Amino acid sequence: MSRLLVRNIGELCTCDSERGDAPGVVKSAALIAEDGVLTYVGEERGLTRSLEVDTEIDVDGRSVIPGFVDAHTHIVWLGERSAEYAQRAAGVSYEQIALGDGGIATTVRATTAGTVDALTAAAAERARRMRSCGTTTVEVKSGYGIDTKSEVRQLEAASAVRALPGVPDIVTTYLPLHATPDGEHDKHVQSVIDTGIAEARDRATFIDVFCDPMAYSVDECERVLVAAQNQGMRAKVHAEQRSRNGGALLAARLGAVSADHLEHAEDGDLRSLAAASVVCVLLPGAALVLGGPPPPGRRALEAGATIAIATDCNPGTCFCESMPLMMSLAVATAGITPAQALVAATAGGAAALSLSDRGVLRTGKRCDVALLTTPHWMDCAYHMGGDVVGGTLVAGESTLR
């Protein structure tokens, strides 16, 4: 058995509701993990003096938090779309770019042409940057292919990244309804139902759909999600991002794990999601870049929902790997406090991926930890864009700078 001690912690944020007010701070604290599982979380003075350890990390009074759980990303892609960024800055809308054969279609062409090795290399670079920003678990979607073979290559690349050193743990999601085909939607939707789900279900934990007037209708999304649920996959929904069209209520009706974006969701939508225990995943970076309404953070909490914060890292609307920056944006735009943002970026992200073994620091949980460069945990959000993470532990495995 390998035993790890992290000691001399100034502020230990457990994000554990059993520790009182969020984010459950313990001062002058220590952690012990055995074979990657936490066995002690508390004040350092409570440790046995004669404790024998294999590895000791003295953080010299700095803060320690749970590793971030980034529950919505699209990091398996090839090509780049910086020209679109400049177009939008000049006043061209997301929809106009898409109608001009740009947008997602640009990424689909480049990604579909790529090999698994090329996709893996590109995604691994992004995943390593995510871990350097404190992320210890990341959800990775497919979605940049129309045909099943291309989607499967993306899922295989995501799985290959998982086996590499220095990356977060990875959860895969099949996103077959994202880019739109040149031909009829119905043929593509039926292909996903007939063959795509069967190919993806052993490679992905979840299935996701982009429910939007410019993408796929509520009916099309429901057909695919129900078929996938019947084959054992769990549902997620891109909902109410560019307009309100019923994606949130679909997620609630089907008991999806999460509904993501939600910028145009009404209070009744949020109450329905809360009643169905659907996690509301906020993507403040994408909302800011696209110039839409802010994510409904405070409104979702007032409706009784669990919220998560994620990067939505993608080539078109939010090329960013930093969860601390997303915390800053959520506090600035979504009406939530720094404490609520930290819980959303850790425990909330874990809930959005149905992961009960991480997201909080409590005995029996995985030792997934971000070691900060500052004695003040609030700097994760307060120091916008700051270099606030000095290292991570993923199941007790250290990556320190």
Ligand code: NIG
The other form holds:
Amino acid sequence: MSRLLVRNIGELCTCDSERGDAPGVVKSAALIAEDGVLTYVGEERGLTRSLEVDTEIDVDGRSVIPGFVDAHTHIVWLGERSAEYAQRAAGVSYEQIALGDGGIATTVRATTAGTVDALTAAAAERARRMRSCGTTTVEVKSGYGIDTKSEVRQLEAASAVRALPGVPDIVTTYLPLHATPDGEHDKHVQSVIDTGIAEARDRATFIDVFCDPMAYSVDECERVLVAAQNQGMRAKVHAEQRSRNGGALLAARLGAVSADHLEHAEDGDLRSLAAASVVCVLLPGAALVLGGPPPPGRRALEAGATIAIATDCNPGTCFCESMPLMMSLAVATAGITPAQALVAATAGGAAALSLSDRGVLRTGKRCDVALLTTPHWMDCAYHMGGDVVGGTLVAGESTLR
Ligand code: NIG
Ligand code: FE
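Could the form predicted together with the named molecule be given as well, to go with the form predicted on its own?
Every chain and every other molecule in the complex is listed next, the one we just looked at coming first.
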């Protein structure tokens, strides 16, 4: 058994609702982990003096928070789209670029041509940057292939990243309805149902769909999600991102684990999601880059929903690995407080991935932790774009710098 002690913590944010007001701060704190699992979380003076430890980390009064759980990303891609980014900045819309065979299709062309090794290397670089920004678990989607073979290669690359050093823990999601084929829309949907899901289900925990007029209809999404649920996968939906077209109500009806984006969701949609215990995943970076309405942070909380914050890291709508920056953007645009943002970026992310072993710092949970560079926990949402994370522990394994 290996015992780790982290001590001299100025403010320990547990994000544990049992500790009172969010984010459940304990001052002058310490934590102990044994074989990567927390066995003590509390005031340092509550520790037994004679305790023997294998590793001791003195954080010198700085703050400690749960590692971020980034519950929505598309980091397995090749090629790049900076020219499209500049075009959009000059006034061309995301939809216009997609109609001209750009957008997601640009990334599909580059990504489907890549080997698993090339995909793994590209994703690993992004995953390492995520961890250096404090992320200890990341969800990774496929979605840049049309055929199942290419989608499976992306899922294999995501799984290969999991075994590399210095990356967050990885959860995989099959996203077969995202890119659209030239014509043959129905044939694609049918082939996902007939063969794609069976190929993907051992390689991914979740299935996701892009429910949008520029992608797939509610009916197409429903057919694919139901088929996948029947084969043991849990559903997620890219919903109400560019317009309101029923993706949120679909997610509620099917008992999806999360509905993501939701910028165009109405209050009734959010109440339906809350009633069905569907987590609302806010993606404030993508909303800002695309220039639409902000994510409905406060509205979702008022509707009684659990919220998560994620990066959506992808080459089109948000090329960003930083969860602290997403928290800052959520506070600035989505009507939530820094404490709500921190809980959404940790416990909320874990809920959006159905992971009950992380996201809060409590005895019995994984020792997934971000060590801040500052004594004030709030700096991780307040110091916009700041160098706020000094290291992480993933199941007790350290990348301190
Ligand atoms: O979550 N909108 C759909 N999918 C991604 C963007 C993908 C891309 O543009 O490459 C998103 O925003
Ligand atoms: Fe997305």
